[in-house]
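Next up is one chain by itself, shown in structure tokens, the form predicted on its own.
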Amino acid sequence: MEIIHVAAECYPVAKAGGLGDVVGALPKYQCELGHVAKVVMPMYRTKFLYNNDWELVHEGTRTMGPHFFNYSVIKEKTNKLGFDLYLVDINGLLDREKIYGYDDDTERFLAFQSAVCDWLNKWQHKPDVIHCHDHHTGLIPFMVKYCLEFKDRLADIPTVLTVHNAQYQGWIGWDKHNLLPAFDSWKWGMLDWNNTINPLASAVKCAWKVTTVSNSYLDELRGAANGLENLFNYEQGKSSGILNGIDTHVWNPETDSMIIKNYDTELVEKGKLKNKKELAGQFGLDPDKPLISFIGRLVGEKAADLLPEAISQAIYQHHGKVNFLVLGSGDPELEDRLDQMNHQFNGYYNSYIGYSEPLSHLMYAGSDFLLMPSRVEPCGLNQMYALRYGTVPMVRNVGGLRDTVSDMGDWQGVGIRFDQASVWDITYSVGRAIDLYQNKPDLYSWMRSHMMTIDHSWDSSAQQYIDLYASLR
């Protein structure tokens, strides 16, 4: 089959979050399932770009309400991720260096889709399904259904859409409704959704087939989806949960030259330990006390903003017997708190307020717990690292959390669960992870090496979507 994802993010290209590192590596496991899996996104300004070889494949205009906008289309020569990815380029929309955060976001992804939809309008033959990402791409299956020069050629090739995160909508006013290109009238009921244009509910309403990142997530939709839990109740029928995977190439302690020591595991108790060393060298911090982490955006989808109380207090009650380590960006305010607080428990706590792929590395070689007490996770991929890097995962029992990790109670148990997200639950089982660090290291030793063996890849997952997209042809 020939498989065209559309995505605003794309690791190694351009990454935010999670988002990123799924259409980084779900399409390299669909080609070497025997596939032709290819990736569309936006041209943004990265160090990607600069760093590779492209060749121009089309050229077109577009209309956008009054405006006028050329758009050109390029493919990296090499294949170097391991399928084909093409950047659209609109000078004055795409030509920039972040994904987000823009006034004009709207603007420049209806650009992008519109853009995305002619291209593939001129095309010589038809692929064999569109697969549609968030709610930045969430459009395509309405506009390949009801626009009205796209609706001859393209109504009938299956678009599916994923849901990373459905807090995330991309609500657009009814005044802007003359960006879209020009559609049936008839259907404005698939675009509405409590009397706003909304790209992601417009998705779900005309997608083939609707999945999401795990199957826990799935089931809070229908109780909690930012407004839209009466939808993904009635189209139920067509969704369906497919867990993420990770990508075992990049994440692999044995191969992974961000990390200090290379490790398996026979040798993870020393590979860890020198890891943690060199961690502990860095921040200031004691290598004989359990590391407890922090890896994630500092957004209170996150829970993020209980971390200053949850740290303070899990310090001040275990007397300082534990180290913590946050690596993060995202509210500037909770930034400066977490930041003040480095001179605050000097030796006890350190972070580090930005993003760094190579000291995230590190971090899940070095620490021996992660924390993750999120108040939403679609799925969550940092637990599955933690997991292959043989740190024990500390999260909140929701969404693919649920789905990953068991808690160090029950059978074969490799984690340890709590069930709201707040202070009291996060340093009570920070409690836990002391007794278990301090006084349990037959169990601790066999749940680090257990864990290490959980397969997590994309083999499984990559071959669900394949049925998936086969059960509509």
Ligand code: ADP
Second form
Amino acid sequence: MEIIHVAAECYPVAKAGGLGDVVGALPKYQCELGHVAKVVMPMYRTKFLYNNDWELVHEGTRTMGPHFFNYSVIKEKTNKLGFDLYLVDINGLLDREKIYGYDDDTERFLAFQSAVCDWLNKWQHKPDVIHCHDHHTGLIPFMVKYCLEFKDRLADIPTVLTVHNAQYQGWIGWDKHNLLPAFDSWKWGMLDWNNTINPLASAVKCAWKVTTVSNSYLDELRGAANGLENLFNYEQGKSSGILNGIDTHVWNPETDSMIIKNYDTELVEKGKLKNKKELAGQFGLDPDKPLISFIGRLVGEKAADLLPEAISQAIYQHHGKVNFLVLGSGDPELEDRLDQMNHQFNGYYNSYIGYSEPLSHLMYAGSDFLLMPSRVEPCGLNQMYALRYGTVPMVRNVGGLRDTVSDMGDWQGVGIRFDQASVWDITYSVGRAIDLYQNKPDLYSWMRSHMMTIDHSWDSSAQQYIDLYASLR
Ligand code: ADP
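Having displayed the form predicted on its own, please output the structure of the form predicted together with adenosine-5'-diphosphate (ADP).
Every chain and every other molecule in the complex is listed next, the one we just looked at coming first.
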């Protein structure tokens, strides 16, 4: 099968979160299964662009309302990611340093989607499936079905939407409807949700199949989906959950070049200690105390706003028997607060405010526990990386965290689970973590070596997507 993944992120080209990890890995595993999976994404000005060789494969012209733009599609020459990678270049719109966060993001992603459909429309043959990821590519299922230029050739290509995060929906005011390529106007309802053009809702309506990145997340969306609850209920019949995997080529403590000491299940204790000592040295922490880390976007969904209070209270309540390290960026006020705490809790807590892929790897390897108190967690990759690196995940019982982490009090449990995103639940769990670290060496050591062998690779999930596409032919 030939599968076209269309997305805003793809690791290592451009990544802001889990979406990038998934789009950088799933196609590779689908190719390994013998299919031809390709990725098409915007051409941002990232390091990857400058450090690789490209060939021009297509040039075209589009109108967008009163505007007019040229676009080109370039392809990475060596297939180094394990799949064909195509970047869409639109001068002045896409070629920027950041992926998101510009005032004209609406125009940027509209132009991108329109260019992708135009390019596919010019192909000699048709791919077997177009797989869209999140709202940035959510108008494509509508465009191929109902836009006048595309529908004759593209409407019969199956489309799949994967919802990585339904909080963000890409809302566009109806005053901008003329920026879309001309469409059957009586189909306007397929774009609309609550009097707004809603790209995510449109994709849920128009895609042939909808998947979410865990089963529990699909259940939760029926009750809480930032306004789309009724839609997820209505479209239940074509929806299913497929758990993300992790790229075990990238996330492997035996070969990871971003950590100080590589290790396997046999050497886990010594290996982790070396990495922990490096972290402790860099951040002024004590390697003899349990180290609890947080890695992620500093936003409400991740309950990052609870961190300052929860960390201060845990340090006081547990008499400084524990260390904390935070890596993240997001809400500027929270960034400031977490940064200021570095002085206040010198020796017990530290943070790196920003984005650092190498530090994240070192933290998965060198921490003893990884805290994820998320309010919403569609799948969550961090806990799976933690498991693979022998780091005990401390997670709230929600979404993909519920589906991947069992509590150490249960049969063969490998993590610490709690029910509420609250300071109390976090500090209580910190107590359990300290107890495990200090008083239960046998259990702790069994948990570490066992969790590292749990298979969260893409093999089975990549096949589940293939089966889903096959059901559409
Ligand atoms: P989300 O996509 O909601 O942010 P996921 O758990 O699915 O959450 O994926 C998060 C990914 O982003 C992981 O690979 C994590 O290591 C990475 N990440 C998040 N914040 C940072 C950061 N500040 N520095 C480095 N990596 C980060």
